[in-house]
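Below, in structure tokens: the form predicted alone, a single chain.
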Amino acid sequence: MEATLGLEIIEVVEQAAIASARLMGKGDKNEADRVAVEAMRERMNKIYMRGRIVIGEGERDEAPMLYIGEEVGICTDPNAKNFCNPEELLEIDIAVDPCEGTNLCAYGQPGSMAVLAISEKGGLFNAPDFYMNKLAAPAAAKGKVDIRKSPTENLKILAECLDRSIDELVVVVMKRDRHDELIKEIREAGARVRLITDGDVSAAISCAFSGTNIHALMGIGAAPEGVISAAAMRCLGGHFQGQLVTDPAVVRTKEWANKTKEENVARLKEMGITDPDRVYETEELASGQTVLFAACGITPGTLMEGVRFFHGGARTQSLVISTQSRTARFVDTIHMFEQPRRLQLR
């Protein structure tokens, strides 16, 4: 899979990032997302595969492209039998977020990126459009920290695993009212908090790389992004756990204001999730034998530079991670839209 799709998926996230970056700082998050979706889908449909979107832009009636269940790739064409050999055909599941951190892109803030994860059919958890309590940590703490423990307990364990004092740890938390008590406990335990407004996929992945000065991600965010984070952490050997949240009183968002916990539990059962309190491990959220993750920076972030335009082209930085080759590659690409006046090395 990696040999066949490795370069292809890099180009998919690059094209989405470039399209979205043209809207960077213009204050229109919906348009930044729309153009990224279009660019990502167009490039996907040029790949020799039969892909199925398992995490995307929403259900079909809400999203015209890259909706959950949509099939993409050359081999989904009605005439595919004329040029796609069934014996060589790659059937894959795909999780996408064409513009992760739409607000970050719209307002020119750090950390927006185009991301996707792929695995063989059935290899990615089909996460519902729910919220998820998440815990991400470095590989040294894998299987030792646990989302069922208190933040204070996990910080003590993490400090021991990393041979640091607690006051040397940095925990990323999304700036939401629901996290007030979490933030208070982390600070009282002695650790430092880095608040973010959006984009917790980048924060989760950053835990796996030393030198980022991010040692954990804690708190509640979107479940689909949790699966994408888990796919990356599966490739990197990092720790990730997720637990779906059904109680609107815990989530504290406007869109769930008129919902009840009982209604949310019933909805999960309709989707085949009978244990709403289950804690999902990395290997359950991204269970495939082969998992690939790719991201391209839209705005500058902890892991990657953002898209940089110059006369006649653009420069991107991407990250592709694979369980197959056990590699994490940073890819620096110059895109020449026309004959450029000059190419700058750095």
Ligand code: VTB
The other form holds:
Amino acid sequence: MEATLGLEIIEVVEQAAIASARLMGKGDKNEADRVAVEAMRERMNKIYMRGRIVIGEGERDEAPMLYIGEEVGICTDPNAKNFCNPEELLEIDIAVDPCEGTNLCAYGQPGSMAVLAISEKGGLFNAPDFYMNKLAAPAAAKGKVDIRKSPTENLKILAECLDRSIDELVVVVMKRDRHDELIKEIREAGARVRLITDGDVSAAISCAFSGTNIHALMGIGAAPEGVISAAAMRCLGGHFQGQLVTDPAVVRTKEWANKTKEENVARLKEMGITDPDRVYETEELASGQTVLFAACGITPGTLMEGVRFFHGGARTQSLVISTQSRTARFVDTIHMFEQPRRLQLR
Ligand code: VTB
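Could you output the structure for the form predicted in complex with the named molecule, given that the previous block was the form predicted alone?
Now the complete complex, all chains and molecules, led by this one.
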């Protein structure tokens, strides 16, 4: 699977990032998302694979493209047997976020990227559209920090694992009212907080790379993004745990304004999730034997450059990782738009 897909999925995220980047700073997040979705879908449908979207733009009735359950790839054609070899007919599951951090892109802020994760069928947790409490940390702390412990305890463990003092640690937290207590506790424990307005996938993955000066991600973001982060952490050996949030008193959103915790728990039960408090480990969120993850920067971020346009082309930076390859491959690409190509490469 990896050999066939590795290079192609880089192009999928590159195309989505380029499309979104054209709308960078234009203030229209929906449009930045729409064009990324379209570009990602178009490129994905040129790949010799039989894919199914398991995390995407929403349910079929609310998303015209890349909805949950949509089949993508050339080998989903009814006549695929005639032009796809059996290996390419292997069914794979795909989680996409074509413009992760739409606000960041729309307002020209750092940290937005096009991302996707792939695994064999059943290899990615079909996360409900809920919130998720998350804990991400470097590989050295994997299995030692625990989301069930207090942030203070986890910071002590993290400091030990990383052989530094707590005040040398940086924790990324999304700037939301729901995190006021968390932020206070992290600061009181002595660590430093880096507040972000959006984009917790990038923050989670950054924990797995030393040199980013990000040592943990704590707090509540979206569950689907949690699965995508877990897929990357599975490949990198980093720590990631997630726990669904059901209490509307914890996350005050418009959508949950008239919902009770009991109703949310009942909704999860309908989806087959009987233990709403379960802590999901990385290996459960991304359980596949083979997991692939790819991302391309839209705006500049901790790990990747953003898209840079110039006359006749653009330059992108992507990251591709997998459970098989034992590499984290950063790919720097110059895209030549013009025909004939008269770009001078330097
Ligand atoms: C979360 C986070 C994402 O949007 O989904 C956030 O996981 C939305 O959170 O990375 P709120 O509903 O609290 O605003 C992102 O930041 C970007 O998609």
